[in-house]
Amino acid sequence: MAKSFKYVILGGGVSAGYAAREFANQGLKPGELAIISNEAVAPYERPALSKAYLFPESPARLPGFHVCVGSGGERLLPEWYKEKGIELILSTEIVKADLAAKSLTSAGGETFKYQTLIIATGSTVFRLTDFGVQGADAKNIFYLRDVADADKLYEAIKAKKNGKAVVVGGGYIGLELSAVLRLNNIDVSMVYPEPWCMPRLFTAGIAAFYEGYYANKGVKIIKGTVAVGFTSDSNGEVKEVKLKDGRVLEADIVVVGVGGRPLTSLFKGQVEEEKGGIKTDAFFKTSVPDVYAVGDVATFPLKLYGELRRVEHVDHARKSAEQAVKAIKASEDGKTVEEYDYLPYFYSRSFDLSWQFYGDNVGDTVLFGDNNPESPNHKFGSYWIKDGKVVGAFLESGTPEENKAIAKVARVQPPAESLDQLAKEGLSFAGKI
């Protein structure tokens, strides 16, 4: 027997939770909405996994970080969905989607019918086994995408007290997990092929601060090479990481963060795609009637820059979900909503550091402030200038007011007279906008 719903959200991550809340806000009858997720728990704030979940002291645990606490909203516990008459269909993998027939089929052979579908399948991580790296199937090689992954890593950290970890990758996951492993008194080496960390966002000047700061905290940074193989002991646990440059690192734990890809394979050939994601309009409608795509999987018009983009970040996961639901409900009522006008926003927290970035990281850059990793009161930032306008802004250790000011700069895109002047003015430039 097929189960039928007016609305189905496929995926149980951040977007699903925020979409459910918006549906409830807009008025929802019991039994109209189902969330189908292959995870075993109700939607939660994923960023907690690489930060607070692994803290040695009072680590975060569910139900503490269910959505929507990440944006200061009410926490949606499993009971909340029940109260609203929303069906949470958990631990359920969908293996076939027939968009023409408005039908989804699970691995267990169940069929789910819908009138309107929101695709919120998110991303999956790249695994070293995907690239055929020798020995990459050893025990204690970890990836971090969901609570189950975090639980396994947490247990390993406890089991390998004062042990050695190798972190493969110098992006978000690499930086956040290297920090949290050090807090757990694990000896950490971080390996990545690029000339500096977070190369997709950081300039050399920004990265120099974080690399220096991490080195002072005892993180060994090894750049310009990659892991090409692993050896394991008689228990099948990893014990060494072989690098391309010939070095061999001892390891009790390996954590891999080398990027991911959006989960769109269920819809291949059924829906228009672009830039690796599912193409949508400014309301997250796809090329198929009554099908919407949000979060990591959506390639949408970024109005501010007049181009199509795909954005992998929790802020967009939340906001795109809310926009899609508003658009769905408005179209039912014969009304319209405003186009999505997103300002790209990224942030991270590690050790006692906290940075925020707004806008676009293209063009010339100007570094300002105190970016000496030894400094007791480091505060620094960067502006990106394109065609004579400031289009992006980054700030480490900003106050809430200062972070608001740099967001405004990125949104308004004020003219920059001279780069030297901008470097001199630094944060005070943002304060005047």
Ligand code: NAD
The other form holds:
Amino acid sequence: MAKSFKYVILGGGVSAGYAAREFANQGLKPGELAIISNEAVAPYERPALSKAYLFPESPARLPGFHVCVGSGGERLLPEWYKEKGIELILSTEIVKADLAAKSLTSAGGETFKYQTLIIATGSTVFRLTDFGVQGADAKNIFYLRDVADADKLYEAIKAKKNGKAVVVGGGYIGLELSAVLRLNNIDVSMVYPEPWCMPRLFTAGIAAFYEGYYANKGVKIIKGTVAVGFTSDSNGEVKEVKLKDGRVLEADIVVVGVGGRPLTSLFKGQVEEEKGGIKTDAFFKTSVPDVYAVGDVATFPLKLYGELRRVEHVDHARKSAEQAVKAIKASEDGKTVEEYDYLPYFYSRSFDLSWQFYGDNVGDTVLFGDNNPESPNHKFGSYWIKDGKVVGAFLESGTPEENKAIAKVARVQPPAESLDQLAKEGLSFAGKI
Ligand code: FDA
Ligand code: NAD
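Return the form predicted in complex with nicotinamide-adenine-dinucleotide (NAD) of this protein as a structure block, the form predicted alone having already been given.
First the chain shown before, then all remaining chains and molecules of the complex.
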């Protein structure tokens, strides 16, 4: 017999948790909402996994970082869902979605029916085995997406005390994991193909600070090449990483962060897609009636820039989920809500560093402040200027007020008289907006 719900959220990650809280805020009857997740735990703040979860001392553990603590909200423990009559259907992989029949089928053969579906399946990682990299199925080659992945990596860090790690990739995972492995006293080499780290966002000037800082912390950075093969020992554990430039690095642990892709394959051919994600309107409604998509999988109208975008960051996962639920509830009362008007916000933390970015990283750039990695007072940033207006702002080591000020700049898009003037004024420019 199929289980039937008024609302089903497919996926039990960040968006699912924030959507559940919004449903509860808006008024929900027991038994109306189910969350179906292939993870074994209730929704949690995923960003913790590459940071405090792997700390050598007092690492973060569940239930400590269930949503919505990451944004200063209430912590939703499994009991909370029970109290609200929300069914948490965990360790359940959906393998078939029939949007026309409004039904989902699990790997175990169960069927779930819904009136309204919210797709919140998030992303998965690219694996080196997907690219046919030789030996990439060796033991102790890790990826990081969920708590189960983090637990395996944590065990390996303990087992390979003072060992050697090679981190493949110079993006978010690469930078955050290299730092936390160093904190665990692991010898770390980072390998990535680009001329500088985090090229998706960082300018050469921004990246130079982080590369210098990481080098001072003992991270060896190898740029302009990729891992083309691995050798392993008689236990099948990884032993060496072979690089395209011919170098060979010893490794007890390999962490791979070479990007990801949104999990949309269940819905292929059933719903309109755009830019690799599921196309939605400003209320996260898809092309299929009663089906919404939020978080990493949604390609939505970014009103500020007049174009469709997909955003793979936690702030948008939270806000898109809330927007979709508000829109669903309003439409039941024949009402509407305001269009989603998102200001992109990304951040990262590693060692004692912490940066925030708001807006769009397009156009000319200026760098300001003290970006000497050896300076005890390092504080620096960048502005992005397009068509004479400041459209993006980055700040390392900002105070809460300073971060608020750069967010305002990105939202207001003030005119910039000259790049030189902007570089000279630096943070005080933001303070005046
Ligand atoms: P999310 O990935 O959170 O959840 C998707 C859920 O769907 C998972 O529970 C998954 O198991 C489930 N699922 C998928 N397919 C399924 C199926 N067929 N059946 C059942 N369940 C299924 N961002 C940021 O701004 N700052 C940060 O510091 C970080 N740090 C960070 C660290 C790490 C290690 C990762 C992996 C990611 C980040 N991020 C981040 C990105 C951020 O976490 C991400 O954008 C959000 O988690 C996206 O939320 P979603 O709800 O869309 O997907
Ligand atoms: P990413 O896109 O940030 O970085 C991938 C990096 O790997 C890039 O530098 C890329 O060029 C490089 N690369 C590609 N192929 C390579 C190869 N063969 N060898 C070596 N390097 C290669 O992706 P990620 O760091 O894997 O992160 C995965 C997901 O997790 C993303 O959605 C990201 O937004 C999210 N995440 C976000 C944060 C944050 O916002 N602070 C932290 C962790 C993870």
